[in-house]
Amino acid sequence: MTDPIDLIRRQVSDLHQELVRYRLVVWTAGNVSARVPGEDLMVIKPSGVSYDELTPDAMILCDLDGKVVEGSHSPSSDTAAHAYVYRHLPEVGGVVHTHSTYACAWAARGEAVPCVLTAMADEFGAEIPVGPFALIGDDSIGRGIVDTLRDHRSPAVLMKSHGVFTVGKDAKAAVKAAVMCEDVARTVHISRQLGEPLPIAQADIDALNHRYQHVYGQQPAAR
């Protein structure tokens, strides 16, 4: 059987790859992490290693403190970032960081991005919200993603003058998240350029919202 680690490992190296089929980073910038299922453990992407250059057995394995468990690398500067939302979110199972060009716009001006779209109510159930700004290196911007999203729909936040986190059941659905996020914040921003864009009331928002999430796609089948 394959070990649950060495999985893991995978799963978040080869997501790391989406992030570039996307277009949400550059360089070295970003990162995604994934929580071991069972284990107070994450696996997070080394700091300042070029997207080419990520392999399974380049990840790094941290405990929920940012403690490296094993690995040759030091691990992301975001590290204790992700490790403080594992530790306060138990349902989180992933969480990324991107600098996406549009979504940053709308993290540099402070502004949340309104939910105005169909699209937007589906993944994030309301607007994306923002967060305060917080320097990197320690788990200041951890409590910042907590405190904001801790009681919001939104698998999204704008951290204020810096980038997109998102969080999710595990890493595919918050590379997901951060994916839809930029795609979102690009076409609010064209909208604006040629007016003010028309809100959604709040019942749609939520009747969109509970479809996308327990009945679009495939639902397991009833026994």
Second form
4 protein chains.
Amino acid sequence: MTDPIDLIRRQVSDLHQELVRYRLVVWTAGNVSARVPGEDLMVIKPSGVSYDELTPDAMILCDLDGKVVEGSHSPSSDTAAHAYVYRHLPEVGGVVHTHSTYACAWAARGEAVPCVLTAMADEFGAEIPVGPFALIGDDSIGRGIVDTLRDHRSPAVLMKSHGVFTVGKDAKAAVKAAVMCEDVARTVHISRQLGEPLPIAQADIDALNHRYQHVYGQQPAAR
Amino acid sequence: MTDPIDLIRRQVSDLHQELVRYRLVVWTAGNVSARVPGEDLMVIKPSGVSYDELTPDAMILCDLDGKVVEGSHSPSSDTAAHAYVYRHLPEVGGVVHTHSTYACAWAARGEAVPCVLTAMADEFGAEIPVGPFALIGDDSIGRGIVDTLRDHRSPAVLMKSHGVFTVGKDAKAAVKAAVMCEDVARTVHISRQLGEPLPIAQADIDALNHRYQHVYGQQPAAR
Amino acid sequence: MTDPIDLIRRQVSDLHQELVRYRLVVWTAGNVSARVPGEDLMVIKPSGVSYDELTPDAMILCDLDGKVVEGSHSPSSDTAAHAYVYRHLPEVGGVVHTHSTYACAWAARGEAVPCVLTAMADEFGAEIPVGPFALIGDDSIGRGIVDTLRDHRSPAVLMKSHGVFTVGKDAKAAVKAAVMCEDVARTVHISRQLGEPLPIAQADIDALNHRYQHVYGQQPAAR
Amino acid sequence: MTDPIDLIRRQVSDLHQELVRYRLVVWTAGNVSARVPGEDLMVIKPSGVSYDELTPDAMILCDLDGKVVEGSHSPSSDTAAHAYVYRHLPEVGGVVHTHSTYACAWAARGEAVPCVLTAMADEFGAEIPVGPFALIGDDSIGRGIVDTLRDHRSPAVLMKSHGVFTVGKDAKAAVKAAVMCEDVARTVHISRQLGEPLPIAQADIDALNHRYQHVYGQQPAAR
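Provide the structure of the form predicted together with another copy of the chain, given the form predicted alone shown above.
Zooming out: every chain and molecule, the one shown earlier first.
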């Protein structure tokens, strides 16, 4: 019988290829993790390993304090932030971090991406908010993510001067949020280069978000 | 003998790969449909299925009210808009919807793309017009498309705050219009970043459009 | 023994893939031709055929008035312009036409690309000049190209509101000029978005161009 | 036993494909070199050869005055600059030169890229500085690189009106710096298009750089 953790290792390994495919990452600068359901464990990318060399076996199994349980490499230097999110947001099953270009461009100015596209209303239900500037090395980044997203519809947060973190019910949903975040950050940026995008009424944003979160896609599993 | 509907399923499935190739779509956010000639039927993408997993068999056969006739998935959430177009524009054999970046950037400001390139005069014969803001869920989007395109040369409409719909005599022509729409929306955007593009005289636009629609490409079938 | 025209058919067919690789073209909108050395003949792309379907056999052999000598398709709708160039610039062995994005963005404003990069001084030796607005259908485009390039160092001309034509001693050199033209049009555009690029002194442009045209690359054949 | 120089030939050849993959180069305009450890020798790309045709055997072995020791082609026209760097910066084991778009856009204005992203603080530890305008043909470019980088944390220098040179302990580290340089030059450019990126305090830049240079990645070899 296949170990469920092996399936998660494979899923996390494969999902890193989506970051490459959608050009959200260069070199080794981005990572995906998944919670092991029902356990105080997570699977995450090893640190400083290229996307070409990632395999299920290379993924690191950590506890939710970020300590390595199984794995011959060091885990991602962002492990503490992922772990903090899993400890404090129990509904979250996957976390993604990237330095994707347009999301970072908004983050470098400390500006939220306004919700001016129906696709944003669908996926994010609001602006994509900005979290605090925080140094790596302790729980500052994790706390900034959780404090910003806890009462927000958006599954993505732009960490000031740094990059983007996204969450989802599983790792695939978090990767989808990372892909969509860069896509709308880019489109709204380009739109604003030549004028102001039109606002969408809050009631319309609410209606679109409710419909998308409850009706879109195949039921119940295909999203 | 091959069922003509099977051929259309294959064509519609394959044409989605052109949306990927020309980077008009990310994740699952875009769709192609084709009318079944001589029948009140259309073939369209299933909802929320990734482009990697699309196969001819996965395509959904619907009637022109958008009801599923054959298919194990739900059809695209944009099915009602496609169906409305087929019901009201009998010369249309294919419809495409995308959130391609530059088209959306113009749509988010509610601005038409001015006809300032000879390639635009060829393919669109005019500016690419803006349609109304409309919520998904009823015929509003379809009506907005049809009302905007019915008396317009352009096969593309920018739906305000949303994305682009294109039409054609068949699905391939609608995909070509989607590709060209993004291409010219991008070029004109970039041109305007550093000044104003020069206007093209209306008589020249008319002459170019007439020539391209009647002379260009192989006769009679290769276009 | 291989017919020299067959070699040229293959070369012209293959070089179209470089236009695709460097993203200078979408759908069918660009073309390469080559003069048949020592003959009043040229080989050019067929009209409206996708880049996936191009083969050496599909290439069209024309005389230098643009009349088809051998080929089952219509030649490119830009054949008259290519032919005019070969008739009037005997040193030219290859011609390329594209609607590449950044070159077109400058062309839409009718602005030359200033020579502010050493790579431009190397390859173009000057600004990339603008040619007149001209309609397709007679010799206007060809004449505009020739009148602009005849006494100019640049192998590329931005035809107003239209696109770019490049020339070279052979088709490969013309393709290289098309690739470099888009590259520098893009870099200078992006540079100017945030200020004014520094000028390069004319004497330095002259020195760089002389060196590159006479020293760079493998001798004598590899460039 | 494998000749160590053969291994370096292979590494330098392979690393050129990373320049292609990350779109730092078009046609033949970029090059990687590596010092042969313990010898007054370097391995560098041949001049004017396309990236498709590069093989380990095609790489050129030169002494540190840039004279060919082994190789049937001419070495890169930038060989003198690489050689100057190896002669004057003994800790450098690899050098990369590109005309990557966004780095060149800053270089064309003679502007340094400000350090406004944590990823820049990690990798560059400071702004990416500008070196002098210098003509090819003598030691001017090499001297400009060395004078700018000698007392600077950044492994990348933007040579005015020209392009970027990066250095590293080996060729792979120099390629990584070239990839990251373009990535941050692009992100900061895009951020500045719509306002001013927020500054990062010098103490935070120092802390991030120290941590990244000493802690990140697998120990000791994986970075």
